[in-house]
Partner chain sequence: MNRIKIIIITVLVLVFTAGIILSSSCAGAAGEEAAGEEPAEEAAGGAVTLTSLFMSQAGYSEEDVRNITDEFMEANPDIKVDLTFVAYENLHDKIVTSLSSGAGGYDTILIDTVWPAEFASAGFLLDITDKVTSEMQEDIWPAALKAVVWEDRIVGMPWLNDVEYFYYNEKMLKEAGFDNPPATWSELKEQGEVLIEKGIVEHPFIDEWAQEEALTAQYTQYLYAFGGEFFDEDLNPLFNQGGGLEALEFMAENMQSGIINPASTESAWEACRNVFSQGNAAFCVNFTYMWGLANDPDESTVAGDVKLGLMPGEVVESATLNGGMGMGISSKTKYPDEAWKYVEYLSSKDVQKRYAKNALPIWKSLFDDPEVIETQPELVNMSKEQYAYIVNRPIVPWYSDLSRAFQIEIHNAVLGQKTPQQALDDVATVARDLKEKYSE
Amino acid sequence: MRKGLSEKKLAFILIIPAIIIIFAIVIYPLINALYQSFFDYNLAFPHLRDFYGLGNYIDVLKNGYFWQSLLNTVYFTVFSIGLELLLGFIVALVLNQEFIGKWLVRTLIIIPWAVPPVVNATVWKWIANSEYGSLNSILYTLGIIKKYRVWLSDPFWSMMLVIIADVWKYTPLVAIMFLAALQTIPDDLYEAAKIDGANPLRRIISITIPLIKPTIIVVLILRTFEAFKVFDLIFVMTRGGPAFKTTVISYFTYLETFSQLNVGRGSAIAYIIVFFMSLLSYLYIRSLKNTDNY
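Return the structure of the sequence above as one chain only, in the form predicted together with the partner chain.
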């Protein structure tokens, strides 16, 4: 007589807890942040809280520091991802070959990725330290530099070192993803190309790259978002210095919100970032649509 719940109802009941949690910790803060971004609200001056319309957005877009931090972010993103894709691709190609101890190398290569981000940042901060860092000591011993340099206070090198730290950590991830894609390419394609007289470089350009293009784009999207949000590296290694040269957009948002307590403006910046990211993802999706299918 007893009839069980219909499948639909059961499913609904089962996902209710998840929905409640998502609303509480995702949707609500998201909407609340949007709401706050329309107010001139500084936690240090709660009594001055006032509706400000789009004022926060206008203030931010007129702020020179905001644009510089955005530029810094783009610089970081382009360089680190470019290097990661290039190095990751090369490493994947090597790992795709047959050689003794391949399993060992494949395991070892993943280690940097397994290191917690803050640890990675601290390690690189120490490596780059001007007094006791190994970077100075190695370059000096090799005779590449004449005297110890202050890497993390150099307007150019500070950003480069942050990029290197990021590349060191995320190249393995990229390499493993590429490796997975490479293994789906059938060997007979290469054999056929070989018979047709294509050299190794030609084979990579004409077979490998087109066939792993979807993976390249997935990696690109993943890494772009991650790089755009980079925070831990900056917070630990440079705190945005020297002379603002490594202040990326997420660190800028943090400063605005938590150091200056400017909740309204901080939320506005966060939403501006969301806008930029949506734009980026739109562009990526479009470029994906133009991909030929094999």
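What would you give as the form predicted alone, now that the form predicted together with the partner chain is on the page?
Lone chain follows.
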């Protein structure tokens, strides 16, 4: 008993530093942000902090810019994740085949994902530059455009370029996760389907997709959370413009908290985001459980 008790004490002592670190950098900021969200607190007047109850939440939900930023976030998330899933699945199918230099291709495809997010955003901002960007140069040379365009000042194309930058970076990650799932599927299933006369498309629909569905849902969860939190691409490439068309919810939170210095309202927005993400998590996890039961 003494030995067992001593081991428990030792284990507790060993995890104390981890508990302190987690509390300091995760739990305390969360509790503090929740506390601040109930106060009318602006850093421009740090000595004035009046209890506001749910006022910040009500003000945010009445704010048209909040709903526009949320709509922009949904738009970005749906299109970027949709393209990443489609392209990642196609790339995974190709990499799952036998061909010369397969190991080299699998290695090189990871490079975009390894690029730091800020570097990725900067590179795509250069590509879209109206004066010396390669995008204008290539399209002009091919005769697709008649004159150089300011892509990041166009409401539609600015968001499209942000989406393309995100897809370029994260498609390799999606492809690698799908490839790992594809390699768990027994070849016997495909052989039996061939004997039954199933063509390649039918084999993908009837065998591949159902068997990797749990991986698809996991990828959806991971990428939805990351896409909903996108900030670096917006900050570097567009700063939320033009005309608020690329202002996503995380950048809107940044503007409220660090530009307007409204800590209370910024904290309220952060917790509204937490609510939306928790709801999405619940729906995704239910889908994953249904898949497991199936």
